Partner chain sequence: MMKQLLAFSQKEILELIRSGRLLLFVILFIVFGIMNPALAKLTPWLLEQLATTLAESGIVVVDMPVDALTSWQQFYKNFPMALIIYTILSAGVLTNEYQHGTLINMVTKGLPRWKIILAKTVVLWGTWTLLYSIMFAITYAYNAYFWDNSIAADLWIAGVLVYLFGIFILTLVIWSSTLFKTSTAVMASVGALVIGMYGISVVPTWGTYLPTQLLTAQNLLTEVTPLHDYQFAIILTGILIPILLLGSIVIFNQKRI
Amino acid sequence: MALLEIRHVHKKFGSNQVLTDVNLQVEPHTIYGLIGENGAGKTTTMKMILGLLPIEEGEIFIDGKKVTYGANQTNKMIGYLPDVPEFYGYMSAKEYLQLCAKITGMKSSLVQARIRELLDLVGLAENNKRIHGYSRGMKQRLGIAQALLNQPKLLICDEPTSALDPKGRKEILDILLAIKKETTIIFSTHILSDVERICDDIGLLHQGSIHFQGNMQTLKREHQMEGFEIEFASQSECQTFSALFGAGEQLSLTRLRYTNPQQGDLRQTLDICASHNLIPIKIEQLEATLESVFLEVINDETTPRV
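Will you show this chain by itself, using the form predicted on its own?
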């Protein structure tokens, strides 16, 4: 059974139709990438999962229990990490988590062990700074610890890496991969390379509807690209190859792309290089990326909805 299921959900704000017949399933212990342009309806969807907005049509279930607006019993199963988590800056990480544990009614006998476990997980166990002295990445890691305090079945992450440097992004992604065995994760972001790195399944929201969803590799196969790119050490070698093989798309003075299926024969490419003593420094078979699939969908208004 799916851990999260959204069935035929519609949502309007006044005359503005924000979501139209959204259907979505997230399997247990997976990371589900929810992607889409700004204004596509991602935040509205997450607020409805949290019971913070009424559902006009359709239903949402978490672990088989129906989400009801204003009566957020299902929120006991959810952890939430916003893009900019806020804290009491005068506290330490341990003091803040102790406060959160008290608010959520955790058994006092479990609190200290759980806090130690989480601070070890997010790399803050040995840090005694007050939170106001934390970097943005440290605050995001503390936010993950807070969201996991009650061992939720579902963790919702809303743009958790959007303002982090590469090191901070890697730390957050590594933590999310590590906790997949403990919880199920919805990962909403516009950084598509992060989605490709950690997500098992993805769903694209476009103009309020899910335009595709499913396994990452399956989606790439369905949007397979033909052709290759080739790069040489010198401009003269590149020009020689182009004259022999045929003109391709000039990506740089030393790099060419071929997307015409009749020009996409790698065997012929290697034969030409060998017979004319051309040594490419790189040959790459073209394959679909999440970015290329994303742009294909949002630029094609005729793309079917699922």
Second form
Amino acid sequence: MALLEIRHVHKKFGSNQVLTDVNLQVEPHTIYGLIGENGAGKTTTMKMILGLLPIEEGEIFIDGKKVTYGANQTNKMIGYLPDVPEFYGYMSAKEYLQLCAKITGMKSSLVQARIRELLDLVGLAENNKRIHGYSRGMKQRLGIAQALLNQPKLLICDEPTSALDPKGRKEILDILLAIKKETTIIFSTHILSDVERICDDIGLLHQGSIHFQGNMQTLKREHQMEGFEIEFASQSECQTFSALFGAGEQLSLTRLRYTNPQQGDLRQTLDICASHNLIPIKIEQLEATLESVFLEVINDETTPRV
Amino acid sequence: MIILTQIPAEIMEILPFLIPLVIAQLALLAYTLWHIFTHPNYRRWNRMTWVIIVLIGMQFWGPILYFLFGKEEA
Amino acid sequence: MMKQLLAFSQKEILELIRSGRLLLFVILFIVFGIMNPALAKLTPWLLEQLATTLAESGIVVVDMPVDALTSWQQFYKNFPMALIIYTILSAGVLTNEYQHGTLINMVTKGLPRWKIILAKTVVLWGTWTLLYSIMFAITYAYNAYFWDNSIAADLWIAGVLVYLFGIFILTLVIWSSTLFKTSTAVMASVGALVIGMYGISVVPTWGTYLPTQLLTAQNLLTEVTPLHDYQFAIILTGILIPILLLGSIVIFNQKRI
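Since the one above is the form predicted on its own, can you give the form predicted together with the partner chain too?
Starting with the chain above, the whole complex follows.
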């Protein structure tokens, strides 16, 4: 059974249709990437899962229990990391986690150990400073710690890496990968490389509806681009090859791309190179990137259907 | 004792007010100045402006204004 | 769960202490407490200064006796200022949290919204109780030392009535905070309501029913106004406080935070 299930959810803000018939399932112990541009409806979807926005149409289930607005029965199973988490600046990380522990009703005998464990995980254990002196990345890491406090079944992260520098991003992604065995993660982002690094399943949200959903490997296979690219050290070598093998798409003076090749093409290429003493710097088989798939999906939909 | 008898009776009368009042106000002033000098950022204006405001209104208006409009929210 | 309520109240108190507001309040209310008898003590001296200038214009100033009543009059004159300062500095009690989005985490962690309102109200009232007691006690002690408090009739009742007005205003702050998003809007709406009540009091008799009547409690000391003139205002205020509190919870439950 899916841990999170969204069924036919629609959402309007006034006359503005934000979500149209959103359906998605997240399996236990997977990382689900909700991808979309800014304004695609990612944050709205997440706030509805959290019961922070009313659900007028459709249903959301977490571990089989229905989410209702304002009430927080299902929230006990969720850990939430907002895009820019804000804490009480006059507290230390430890004090804030202690407050959270009391609010969630954790057994006080377990609190100390759990807090220590989490602060170790996010690398804030040695830090006794007040939160108002924290950097963005530190706040984000504390955000993960507080979200994981009561061992939630589902961790919701809203653009956890968007505001961070490359180092901070890597730290967050590593933490998310590390906790995959303990919980299920759904996170939204528009940074595709993050998704490629850690996600098992993805959903493409575009203009308020899900355009693709499924396993990332399957997605890539379905949108597999065939062919290869070859690069030489000099322009003359490149021209010689082009004359012998046939003209390809000229990517640069020394680079060629061949799409839709025939069986045995690559072997022929290697033969030509060997017999004419051409030494390529790089031969690469083409692979679908998430970016190409994403753009493909978006372009399909923006061109009007007749 | 000589000094005390030289103080006019009227002032002797108000000393029980004056002493604690001055202590309380000085404490407030000291605390506010400490706060200003240990916090680099203010909601508006700069450190110099706040020090001047607090000193001018040192009876208690200066500190109140600072905590209302100058202190950065924690 | 009592534990959540306690934890959130503790957080409120910690905020008061670490933001420095509590210390500021305590010193201010001590200053106010001392100023009342001090001003009373200075009154004859001030009048004397005035008398010399007034005598030239033909006005004769009669010696005015200074006693505990003079000091208590100062107390009730300065009371609104103390309440206004406390109210203004507390107006962000909820709106600051909306602006920083700090409550979202508490609510998604399973803190029921009514507990937020209740904890904030209790701490706001509690701090007020502490501060008002300090101001009252200091004035009382000076008065007892220099003069005689017993000449003021219904001293304690009058003291409780203005205290109750303070509680009413602070409940208004909470209620208004569930309606508006900024502390400026909270201050403006509370101020407008109080001014509105004063406006209504222009109609004779009507004024005696409104909470603002409680502010005239100093008339009890000199027995200018009998106690039963206050009973309607007391009852109305007593009813309004729980209604406002319930209203706050109802509104807050539907609020986007």
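Positions refer to the first chain, counted from 1. These figures come from a predicted structure and were not determined experimentally. If you superpose the two forms and keep the largest set of C-alpha atoms that fall within 1.5 Å, you have the rigid core.
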Threshold 2 Å Cα movement between these two forms at residue 92, rigid core reference:
yes
After the core is matched up, is the C-alpha of residue 130 off by 2 Å or more between these two forms?
yes
Quote the shift of the Cα of residue 254 between these two forms to one decimal place in Å, the two forms being superposed on the rigid core.
2.7
